[in-house]
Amino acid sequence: MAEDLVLDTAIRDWVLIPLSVVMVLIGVLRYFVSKLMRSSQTPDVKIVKEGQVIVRARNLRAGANFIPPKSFRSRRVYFSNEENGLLHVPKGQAQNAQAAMFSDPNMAMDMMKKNLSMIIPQTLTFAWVNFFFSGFVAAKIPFPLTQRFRSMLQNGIDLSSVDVSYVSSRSWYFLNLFGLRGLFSLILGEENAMDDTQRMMQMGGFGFDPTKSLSAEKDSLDIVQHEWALPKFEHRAEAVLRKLVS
């Protein structure tokens, strides 16, 4: 067991510190590049309108009992009739929505830009780290850890005899990649710090189909039972007044 692995100070000067500095600089650079490439999005009228329709339909569903039955029925027909209701989605259109999204060059372009600013620097730095600094220990953390941390801290070294508290250079790279978010929010301001995990979540949200929520809203509107709440209010008002008068 190598209890006392002595780390060369040159490793600190030429690996540990440069690696961290480079990671920070790349993060800053990426921020500015993505700022340059970001195109000001003008939202589509149709999408905005659909969102508003959904909000209004949801309001109708939630507050249905507060308006007279006649008003409710006319609104429901307005929203969900089969000819030109606002929530009604024609059959053919529903399937095409996904395809239309991909054929829209703007959308694809945006996605590519986002991807480019994320993936290219990441692959490049990883290749760089792998090429120059792979396979040796770069730092030691000042407290002992259990064996489970081996895969996290000693990526790239396949030795089971090295103590877990030693950090390999490649692991140091990963730690920096995911752990610098706090620093970025300090340097670039709160909302600008976007770490990669968040970006990936955003990617997952892509491909969301607005027509689906339209028809879902339509279905739930169709099954609403209207029960006018106002007649009850007369009795409640009576109770309130009785309390007030007495």
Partner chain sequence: MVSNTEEIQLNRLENQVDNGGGGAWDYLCLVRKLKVRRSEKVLKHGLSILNDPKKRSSLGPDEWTLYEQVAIAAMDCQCLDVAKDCIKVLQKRFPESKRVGRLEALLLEAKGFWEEAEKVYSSLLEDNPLDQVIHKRRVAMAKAQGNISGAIEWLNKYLEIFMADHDAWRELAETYVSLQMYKQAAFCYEELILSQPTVPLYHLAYADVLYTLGGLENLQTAKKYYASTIDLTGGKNTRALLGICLCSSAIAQLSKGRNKEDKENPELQSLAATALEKEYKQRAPTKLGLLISTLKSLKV
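Same protein, different condition: the form predicted together with its partner chain was shown, now please give the form predicted alone.
The text that comes after this line covers the one chain and nothing more.
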């Protein structure tokens, strides 16, 4: 049977709250540091144009049922025509995103700066947490959990008799590291609130490849099943008017 613990209020005041505040401040500071380190460069006109084409195609898919079938078919041909469609990428013209990154030193430098601005603060913060706060039971989840969550919530505590709902200080650090996106969206704005999970996923990438996005959007547009919604609106309006008249 799992053992229940009584958490000291001093742990809340000197471990839980300071650790949470420090993680928020480090996230905000890292954002402004990465913004200062970002090199100002003129965006490529071709990439901007292709991005706008993708946005227009997505808007067409989203509002496809609100335009007549003939208009939708003409717009789909305009985007996905095999000869001169905006989303069609001829063979042999596909760009290699990795080669494009290495051909542009500014892009490679920006990626290196972003990675350093993420790795260095995380390394120092984890060393600080591991040195000062290792071994503490910092909090308790207010609902029961299965044993599969023990390795995630009780990192640094090797006691199988402790209930799974208790959270160690080291695990609280990781929970804050990957779960503060909502708070950063309030502080920095939705566009600037990329959490560390997404940053780690982008570390393995080699830049943005617009040709793949164009091809994917073309395939998505080709499989759209158009169903005009206006006749349904007319029938509903007619039914409502008949009820009012009768």
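Think of the rigid core as the biggest set of C-alphas that the two forms share within 1.5 Å after superposition. Everything numeric here is computed off the predicted structure, so don't read it as measured data. Positions refer to the first chain, counted from 1.
Trainee: Does T146 show a Cα shift reaching 2 Å between the two forms after rigid-core superposition?
Mentor: No, its C-alpha moves less than 2 Å.
Trainee: Hey, does A237 budge by 2 Å or more at the Cα between the two forms once the core is superposed?
Mentor: A237 C-alpha, core-superposed: shift of 2 Å or more.
Trainee: By the 2 angstroms cut-off, has the C-alpha of V224 moved between the two forms once the rigid core is superposed?
Mentor: Yes, the C-alpha position differs by at least 2 Å between the two forms.
Trainee: After superposition on the rigid core, what is the displacement of the C-alpha atom of V53 between the two forms, in Å?
Mentor: Displacement of the alpha carbon, after core fit: 14.9 Å.
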